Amino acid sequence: MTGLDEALFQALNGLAGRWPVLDGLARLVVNDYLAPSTLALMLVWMWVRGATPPQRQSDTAAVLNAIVAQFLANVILKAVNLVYFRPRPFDSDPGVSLLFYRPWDSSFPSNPATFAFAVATAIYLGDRRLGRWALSVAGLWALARVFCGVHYPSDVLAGALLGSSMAFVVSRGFSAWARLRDRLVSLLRELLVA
């Protein structure tokens, strides 16, 4: 861990436990349900909202990109965890203000940040307006993970980069997937589910 990583962690986590309202909001945001459910609802909204065939096709492609991007990002994350284990902040420092349960897996890279930024970036690449909201949700979740003492800033930054880069590769640079995805979208439209 670098000095900057430690300093940023101490600055954010040092605010925890001082103001009950802020702690309550952080506990709401950090949980395992609010951000993933919000991002999932955004994907459902994209799946059903299209008014025109081109918009429906574009939105369906973005949803499929999000699903594939988060899957691939998490495969890479698990591979990293097989060769490198980073203890959580509360394991390394008994003075950490912990406002969340004690996860047992590696702190680096952050699983929640990886998932959230893969989905949010895929949404953004499909619809910039909705994507800004999705990226805000992902960013708040990542920030709350540091504030509540379960990740270092570099953990969530690495997760954000991993998730975002997979979303970009899947959405813009993976031509074999694009061809398969477009066939799948056509099939789903014929079955009247997209």
Given for the second form:
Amino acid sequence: MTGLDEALFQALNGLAGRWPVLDGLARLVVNDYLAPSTLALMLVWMWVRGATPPQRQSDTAAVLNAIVAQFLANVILKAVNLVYFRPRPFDSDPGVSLLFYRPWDSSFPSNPATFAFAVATAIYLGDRRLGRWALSVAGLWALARVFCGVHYPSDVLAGALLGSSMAFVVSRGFSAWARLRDRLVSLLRELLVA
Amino acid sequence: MFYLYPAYIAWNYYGYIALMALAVIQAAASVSGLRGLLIGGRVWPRRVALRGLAVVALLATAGFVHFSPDLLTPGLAGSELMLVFGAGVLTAMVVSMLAGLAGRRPPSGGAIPRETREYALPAAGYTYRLWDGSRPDGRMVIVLTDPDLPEASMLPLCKKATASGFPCVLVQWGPEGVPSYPDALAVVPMCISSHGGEEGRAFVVGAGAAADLALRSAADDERVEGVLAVAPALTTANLVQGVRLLSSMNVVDAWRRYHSWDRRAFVKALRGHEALARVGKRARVLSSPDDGLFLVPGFEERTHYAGVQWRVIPGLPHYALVEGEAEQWLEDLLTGMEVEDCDRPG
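Structure of the form predicted in complex with its partner chain (previous: the form predicted alone):
And the full complex, kicking off with our chain again.
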């Protein structure tokens, strides 16, 4: 498994530093600002756009699911970090082509992939069409993290699984959360923000 | 503790998010018809809105990347990013709401004519004005204002009534809104008895929640010969809630409408959908999908509302229905004319 992980990492990261255009695009995607902001702005779009009460109900539920899912996923990620530390690829191998700064925290699981897939999956479960765009952004961001040398493929895979599973659980699994969410939406309606 | 270092990236990011969020909110509000959030109050076609959003996104992203050369160095922490993102979205929302304040507002209706007589019944929770008529048959028109609209907004209908020779009573609610159920049911019978005498008859016109009161009054009182209900709720399911109120008003008016009195309890108690069925062919209803879904659970509308003359006019806020179409329908009601091409809900 580790061998496959290493091989995949070498294959992707081996492409870095060869074509300036590809490197530039990867840097555009990999930074801490644009991809997460795009996903969060999709939530803003969902929050405002509902033209009918059923659509508005579904959209607000998806947005709140995304917020709670990424929070829970982040809690689990921090817990994993407490018991397991995996060095970054550039710490283990000085030959890695690094197109990004050197994060100091654990490589496993990928924090950006966890956040991105929690939000994107929650969007997908609320709106398949918009969700496909969101999953594309999440996937590109995760891929760019490997390409730029800051994560192993297994890191982003674990993050994606963690984020997505939290989104599934929150969206489909918690009836108590669904009741709480409906109350919250009612309250927000009275404040004219939902 | 927030360090927001480097500060220039924090500011650039704030500006970027504020601009992007503003574009997203404007496009989404345009797609969903939330005029109260739109700059200039104009609803753009979906394609135009999405293209505009794409152009702003490209330019804003290019500007942010160009003016922030340190994007690939350690910068804002995750919690700081969330803070700045939230501030940017909040800014965009406030700008949208302020811009929406300049949008369409309910009509003031102009000045109240001085020749009317005003009757104040503060203990009962309302006042009313009376225009004398020239008809000797004891028939009159009673106009019930929506509690969240100024009484002058119904003036066009009063003028139409008086032009036809009918005495007209315009009811205006006190600051507490419509008297609570069942006290509100006394308003129409009291007006008929006070100004129509023993042989008194009336046509009743109501807007919004007052339209539900008009229908219920007609159902309970055979002296009501006809009803014109403008944008009635009929059931609480039809009451527009939350941010959807911004489709027909700005945020200040929406807040007032939502919080001034308990519209939901009033509509629920009146049971307007049952009253409408009882009123039958005496009723004419004007409604707009912008004011709700017009779902009446458990009823097959065509059978249930047999005889009701109903017209649905999409794309108009509830208060705009009072103008134009309602005047013509009132004239038809007063002259006993049938409406030729009326719709049915559902």
